[in-house]
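Next up: a single chain in structure tokens, the form predicted on its own.
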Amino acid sequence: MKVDEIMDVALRRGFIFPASEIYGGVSGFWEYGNLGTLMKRKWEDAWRHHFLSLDQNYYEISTSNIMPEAVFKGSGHLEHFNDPLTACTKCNQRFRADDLITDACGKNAEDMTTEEMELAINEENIKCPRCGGDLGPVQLFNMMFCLDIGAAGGTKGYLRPETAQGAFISFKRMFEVLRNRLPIGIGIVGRVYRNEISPRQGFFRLREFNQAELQIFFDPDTFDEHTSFDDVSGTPLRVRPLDRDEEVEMTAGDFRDTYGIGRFYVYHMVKIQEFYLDVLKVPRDKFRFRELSERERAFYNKVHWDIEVDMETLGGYKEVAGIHYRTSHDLSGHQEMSKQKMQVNIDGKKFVPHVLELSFGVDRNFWALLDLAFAKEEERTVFRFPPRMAPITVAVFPLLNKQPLIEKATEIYSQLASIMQTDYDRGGSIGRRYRRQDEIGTPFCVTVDFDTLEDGTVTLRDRDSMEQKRVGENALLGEILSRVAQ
């Protein structure tokens, strides 16, 4: 299976591996190896460059992973951040009830109530997957990790289940720092923690994972305005609305007119699609926005569209990101809990800002790149990553282990390594070295041979076409950079 083949390469070559592996690992916890860390960092840097440049007032901050209980009372997470839990009455194994229903009969159970899930389990005669025993009642389970703060344990805290709350509780300070203007975008990239009942799908559903989120605070009276909307109104969006049975294409302008969603929201949908299609190079027919029903979407969202990518390893379209209109839910909740005013005063108008959230699962996007890029060919295994996402951009080889070739290859390696992630390899035949780089997705290889010493040209090999071209040493860097930018 493709998922097993990808995981084999990922483990052998240092993309990802189970956490605490020598002790048997713990479900839902994974770690990035050397190549995975490089690729994850490239994805995050691309995200920063694309989204923080959308407005002069969008910035990144870094906030605490541990927050006191009051934060999550104010946000509503203590009351609402729950998943449906059922346990086997025989072996006591615990499961997510909605997952069991989906696996057993293909129904989408995410928007069912606990009572409806119990009824479905009974009607479909769903048993414990582990021992075949009967399943107990469906109950709600809060997914946050609780901990005690301080030596005496006098203060109760939680590991953050999303980066978003860091932006909300920092809003008042950032509004002053950024000179009392709206809109303000506060981005956070970092770790979050969710005590999933039964993590599944390998690397896709985790208990500790990475998010990249941008919270955009704005005047709700301007929700149907955006200064650059006319520039994108003709852009076709690929969407799956609730009233359609399949994906449809419609321009951003027609989409806004048809579904009555504010221009501020739709503009950012266009920019999200650009990120996936133009930066990550996701094939258009593998990408879509899917509208969530009121019962499916998170408790704080008024408008919610998931960004989904079609992945063979996961059996179809899966969520990798979301764009959410959170209204003033979070700031109003924190205002009430903290007794600190979250109102702003813009030209004499006082109001609590609303929030548009752009939320991305870094690890899910990482896996999507592995899924889409992997290919098994007759003579090689290859990851066809977009060049800017590949962990190693270029590898440099001396054709033979001869000192003049080694010296020249080392010189070229040093020049390239100061600009981009570069590998150097002189072990084994040139063919084996090409195959090693193909397997980790390196888009370009440079070979130094005896002609290099004579005329200053090297062989530049393209990963995807396997074509080779002689390039002058002085033109090499420019040639690689131009190909990366394509």
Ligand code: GAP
Given for the second form:
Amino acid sequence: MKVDEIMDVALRRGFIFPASEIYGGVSGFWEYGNLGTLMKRKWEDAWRHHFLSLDQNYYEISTSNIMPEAVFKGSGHLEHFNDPLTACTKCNQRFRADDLITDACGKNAEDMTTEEMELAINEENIKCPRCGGDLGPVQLFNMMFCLDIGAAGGTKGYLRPETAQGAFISFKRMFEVLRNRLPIGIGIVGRVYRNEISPRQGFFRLREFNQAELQIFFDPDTFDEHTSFDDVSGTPLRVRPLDRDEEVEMTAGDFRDTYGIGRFYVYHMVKIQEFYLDVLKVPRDKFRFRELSERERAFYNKVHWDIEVDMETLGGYKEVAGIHYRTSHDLSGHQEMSKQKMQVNIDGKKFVPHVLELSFGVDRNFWALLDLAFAKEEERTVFRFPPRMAPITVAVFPLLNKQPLIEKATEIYSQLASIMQTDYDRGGSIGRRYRRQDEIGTPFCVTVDFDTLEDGTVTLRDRDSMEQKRVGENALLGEILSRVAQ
Ligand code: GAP
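Output block for the form predicted in complex with the named molecule, input the form predicted on its own:
Following is the full complex, with the preceding chain placed first.
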């Protein structure tokens, strides 16, 4: 199976591995190896570059992973951040009830109430997948990880379940720092923690994972405005609205008119689609926005479309990100809880800003890159990553493990390594060295041979076409950079 083949390379070559592996691991915790860390960082940097440059007032900050209980009372997580749990009455194994129903009969159970889930479990005669026992009642389980802060204890804290709360509780200060204007965007990239009932599908549902989120604070009266909307209104969006049972394409302008969603929201949908199609090079027919029903939406969202990528290893379209209209839910909640004013005063108009959230799961996007790029060919295994996402951009080889080829290859390696992620390999035949790089998705290989010493040219080999071309040493860097930028 493709998933096993990817896992084999991922483990063997240092992309990802289970956390605490030598102690048997704990479900839902994974770690990044050397290549995985490089690629994750490239994804995050591409995200920063794309989204933080959408407006001069969009910035990244870095906030605490542990926050006091009051934050999550204010945000509503302690009350509402729950998943439906059912336990086997025989072996006591716990399961996410909606997952069991989906697995048993293919229904999307995310929008069912706990009573409807119990009914479905009875009607479909769903039993414990582990021992066949009867399942107990469906109850709500809060997914927050609780902590006792300080030596004396007594101060309750929680690991953050989303980066977003850091932006909300910093809003007051950041609004002043950014000179009392709107919109402002506060981005946070970092780790989050959820005590998932049944982490599964390998790398997909984790208990500790990474998010890249941008909270955009704006005046709610301007939800249907964006100064650059006209530039994007003709862009076709790939969407799967609730009233359609398959993807449709419609221009951003028509989409706004048909579904009555503000231009501010739709503009950012276009920019998200651009990120997936143009930067991450996701094939168009494997990308879509999916509208969520009222019951499926997170408790804080008024308008909620997920971004989904069709992944063979996960059996179809899966959520990798979301675009959420959170209204003033969070700022109002924190205002009430902290007694600090979140209201702004812009030209005499006083209001609590609303928030548009662009929320991305870094790890799911990372997995999507592996899934979409992996290919098993007759002679080789290859990841066809977009060059700017590949962990290693270029590998340099001396044709033979001999001087003066080694000296020349080392010199070229050093030049390239100061600009981009570069590997150096002098072991085995050139063919084997190409295969090793193909397997980790390195888009370019440079071979230094005896002609290099004579005429200053090297062989530049392309991973996808396997084409080899002689390039002058002086033109090499420019050639690689221009291919990476394509
Ligand atoms: N701040 C909004 C928020 O957290 P979410 O839909 O719960 O929204 C955002 O999460 C993204 O985080 C998802 O689209 C998904 O990519 C990722 N994500 C959520 N739960 C996850 C989990 N258990 N493991 C890995 N990624 C997860």
